[in-house]
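Next comes just one chain, in structure tokens: the form predicted alone.
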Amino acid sequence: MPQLGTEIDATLQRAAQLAGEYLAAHHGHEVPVARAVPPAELTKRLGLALPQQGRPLSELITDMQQVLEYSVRTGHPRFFNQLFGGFDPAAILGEWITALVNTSMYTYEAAPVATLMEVELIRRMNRMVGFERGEGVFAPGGSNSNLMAALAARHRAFPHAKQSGHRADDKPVFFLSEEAHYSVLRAGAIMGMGLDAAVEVACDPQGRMRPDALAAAIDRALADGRTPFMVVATAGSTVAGAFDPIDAIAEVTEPHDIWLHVDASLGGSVMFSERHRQLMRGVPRAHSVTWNPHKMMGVPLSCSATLMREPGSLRATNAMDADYLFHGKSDACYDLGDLSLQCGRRVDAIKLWFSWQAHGHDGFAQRVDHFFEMSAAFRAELEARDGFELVREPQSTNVCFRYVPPQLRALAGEARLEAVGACTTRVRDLLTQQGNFLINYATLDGAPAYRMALLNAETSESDTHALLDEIEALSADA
């Protein structure tokens, strides 16, 4: 084993001298985004074949570089692919300390300060989104987040599942938009109920939830003797970034008492704006909310709130009081364990502290709004340039478009969309392959569309100027 002050020290000086050089690189244009490089090549170069005798630490330096150099840089400002982006030094630092410390978050007795950071965490979120009296619990991922509130909301109306599981005249539905996150339907399959017991309600042309289709899907629900017991409102879709209106939800589903859950994985984040926390209005009116950091906050993934405004609900529904780990000590209601699905879990707390002491409150806010400015001036610059097309009016960071090359611009209606979304995919594909930017792509109102994530405090006019330059030139052979 290597010894304390030769080859550990030496080894983490040089590889704290490589990420500093693979931060700093992000600034410049000298490295891509990507290198495209297929599978069995990259197999080739990286040397993935596993020893049968371990090797020096110091060796392990030119895997670390070469993990660098074929990894996508989703710090770089020319990165749009997904809901995240950049990179936060005191994020990163509290990243480092949870992997030094690696415990795991059960107990307060494991882990005394990463319990305490997380419980101030989620009370300071819970208060912002207006649950004063809430609970919660770190997840990996907003998936897992909606699908904790998933069976919060079960555990109400079918208190009996836990034990005994569904019965026949159960009948459980829940409803979500047609454009929220597909991990909400999963929940209804991993939960046992099918994704027959999901309903999924019209959306108005910006794609937020419409609470008159909300009002016929749940009264049509309850002729045919089904049981609604959620509904899911979606504060910043993944693709067009809509916010649905959860005041309008929350007068719909109040009179039926049914559960409301808030997916503001993406959009949480601007309850730090006073400029733009109108966007989640209504949200006290929920009984749960996920919220991930990962995403407008900019903290490394993974990191994701799930947030209940009842205390009791995470435990009462997943609580299993395992004795070799709880022992009802008088600190025990710190023992976050029984809240959460996992038995070992991962800190996540550390790195959102850190973040948060660096930025704090107002400087989480200044960040939240040039996003949305970043977003306001690339919508206008997409209006100023001749083929380019808004698909949605742009409700938050993201914004959707096509280009319509000058060969394309004669045709009209059905044969238009399908060439443009054709262009689009090829265009994408082209861009992916030169490693120069990475832009997503979906089919967004019968087509292909680009989708342009702006969620990194690093990209400048410069960049997203250079993006519609490029889409323009490859175009033209497309």
Given for the second form:
2 protein chains.
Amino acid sequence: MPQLGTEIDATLQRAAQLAGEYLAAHHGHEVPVARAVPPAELTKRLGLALPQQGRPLSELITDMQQVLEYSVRTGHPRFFNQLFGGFDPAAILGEWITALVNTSMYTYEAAPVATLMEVELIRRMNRMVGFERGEGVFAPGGSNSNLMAALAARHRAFPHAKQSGHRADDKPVFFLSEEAHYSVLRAGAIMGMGLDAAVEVACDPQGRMRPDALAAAIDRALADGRTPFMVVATAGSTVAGAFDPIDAIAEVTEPHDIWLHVDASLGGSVMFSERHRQLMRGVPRAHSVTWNPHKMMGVPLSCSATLMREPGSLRATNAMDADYLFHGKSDACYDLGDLSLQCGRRVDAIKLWFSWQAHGHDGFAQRVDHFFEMSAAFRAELEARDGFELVREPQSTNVCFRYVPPQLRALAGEARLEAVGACTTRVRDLLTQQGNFLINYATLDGAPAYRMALLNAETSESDTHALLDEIEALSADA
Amino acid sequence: MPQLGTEIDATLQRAAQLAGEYLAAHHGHEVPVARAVPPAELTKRLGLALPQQGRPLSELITDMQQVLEYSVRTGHPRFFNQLFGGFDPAAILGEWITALVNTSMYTYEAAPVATLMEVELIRRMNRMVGFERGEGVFAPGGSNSNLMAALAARHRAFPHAKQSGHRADDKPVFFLSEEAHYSVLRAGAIMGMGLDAAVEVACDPQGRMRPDALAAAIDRALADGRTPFMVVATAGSTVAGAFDPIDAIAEVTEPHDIWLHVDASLGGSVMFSERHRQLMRGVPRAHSVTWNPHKMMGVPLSCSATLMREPGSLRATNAMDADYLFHGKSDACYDLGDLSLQCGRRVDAIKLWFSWQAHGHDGFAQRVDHFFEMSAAFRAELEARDGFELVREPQSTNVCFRYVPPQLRALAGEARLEAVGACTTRVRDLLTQQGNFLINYATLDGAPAYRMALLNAETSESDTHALLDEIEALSADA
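Taking the form predicted alone as the starting point, write out the structure of the form predicted together with another copy of the chain.
Then the entire complex follows, led off by the chain already shown.
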């Protein structure tokens, strides 16, 4: 289907116009967050069939309008559902350029500009976490970054495994908090150790790993003849937004010489903030860090950095030295492919570099501080209203809470928890159906609770208050 | 950095203009493929530093121009370096929309449109390979898809491994051709079996796995007390573009009930072509297939489908049932997250869906046929010229060759091979420095050879002939 230059030009111009309108529409709340249309009905409305013959490029503008119409508006100030939110025009521009340039991150030769941008970004992020000599690479998400860290940890403890696999006497075991992300557990399954190789360590009431429980768990594992090779501390847990105490955890891991990985997928961005970076105190003692700029920094998915304190860790673990691709030139340190678990790798650096140009370090710092202020204000509002209960003392930008409507306030104990939990999921379903707000829930301490994620700088107090009003109203009959 | 709507509009409009100019510039050969600037020099020219304070959005247009100026033009008709090429305006439009929508592929709730598009694409691709009841999911590249297939194969053979890891008596072993992609080897290392768990099977002179050698290798492994759990056939090998004989391989694997995976990262797209799909004859007998639309179909990186013949394979292998995300509703079959190794997952479906609208099935079929015709014509041209030697009989769209300049034609045997190989890498370096062509090389049968990848529909015979002219000219003194 060769297209004429003029048709291409006109279509891209029209797309840019629509993009501008789409981004502007969020500001005035003129549009809902989502239109909850069930799959069968939406399939009918959209007409998704793949045609036998091609259609003119210009016609696809209509399809674009449909996609924008029926997709969830994750940039809407009332979207609280995921650990990302808002729109960043500079990062969107970066993504548009990425699509044009369309290259792959294995060699400097094929991706000179994107490689240098990634190197610069990794260097800066490493410096921010205190890895002065570090190395790193972008990965397609936090799960993949956590897997890469686990592989590096294994390679250090069981260097024979890369070539000859695990031996019966390896008995690897690693530790994570009971509120850590499931991708850390799954890494054990992928790596052939099984889910049983993961020991979940108890948390304090705020959802932070207890260093004393970790120490005891390590001692038990050693007594059982197992080999602890990694501890994963979480900096910004998925539900509660809690930060494990890295310094205290390092006190436990260092005497045993255990690899310490910090899953800061959510929380890494607090390093921008002079006020809040103390949440990650001790992170320079870690061996590796996962940090996802696509969360708190607001660049489009996905953008996840795998950072390593010691240079050489990733290359030693992952290099396969494929001769058809890597030609071992003097600039080979700029061939990032051998650091990665991917071969062809999408460029995720350009969008982050553009975003960094627009915000600057200071802009990101203000952004992070602002999210914490929003979280504190939201917490205060919950306390000011009857019936709202914090489920956890908020640790960062997430606030977990329940609402006890008047008709349930006489209940106590288990019965109360169960009724309030059931009310939470029913009301959350109604909210989703209405589409004016999107907020997620998770089971915490035995029952569902709302998880408010405050990660859009354009969200105002009137947005969060309107959510609480609506929860109150819907809970009256739920 | 709050930006005004008008500034956003103006910047996106300008970006769309530049995009149109960028795409048009390739047609006339007015621009080089690449400007080979070494890392230190390019860093200086670009000024990549990350600022303390943000810059106005409109200023970033200058940065965009720099990125376009110094990036390798992978869409240029004289870019032959990677297994992708050309530009697809419809797919670029899809990527632009993806950046705007910015969502994640774990739940239907968060990504209704993109999920339905992915489901439709996977259904169609499954039907094309003959998996009538199949399931599947997109992954961030062929390496990841191959890993997912290997994990599913392991889960079938060693169902205890997910929970409790490998047992000493598992002794897993898998088989791939000696010309298979390195990601298949690495999967064994990731999975804790080590590189030793992979047995490389000999190929015929065209680079296709020999079924008799496979049968013998399986028998040897069984005699050694090992458990063969997977055979990986390659459909479109990375260097030679060879297709392993799937039907004959299935004859070997089926009596042993071994999982058969087909790595059709490059070759899957031949299923569009009535003329060439016989290269994958027998693929419905496979258990899983990797197929990368970002290669022969020309959509931007990355777009890779992991296809499974039996529904349930991916979910059983990968599901972690994270309660905070997956709420077990009736539409849960549209929550693709539990099929994947990722949690947050970038949307790769929209670009492919848009590309499919523009090309149609017939357009893709023509495209594939055209690449094969280009390959045949290029091969004929090599034979018509003195000194050019095919290294392999071309099997698909790749053509591997060497050029023996007049001054080396008197040499014979090892000395000749060595001199010609050295000449190949020297000339290739010169070509890369000049930047008018980009073509890769790889070691084949003991010495470097050029690997011509013909995957841009806008490449003409004058482009390929000009490359050969230039190789002849540069080899005269090399």
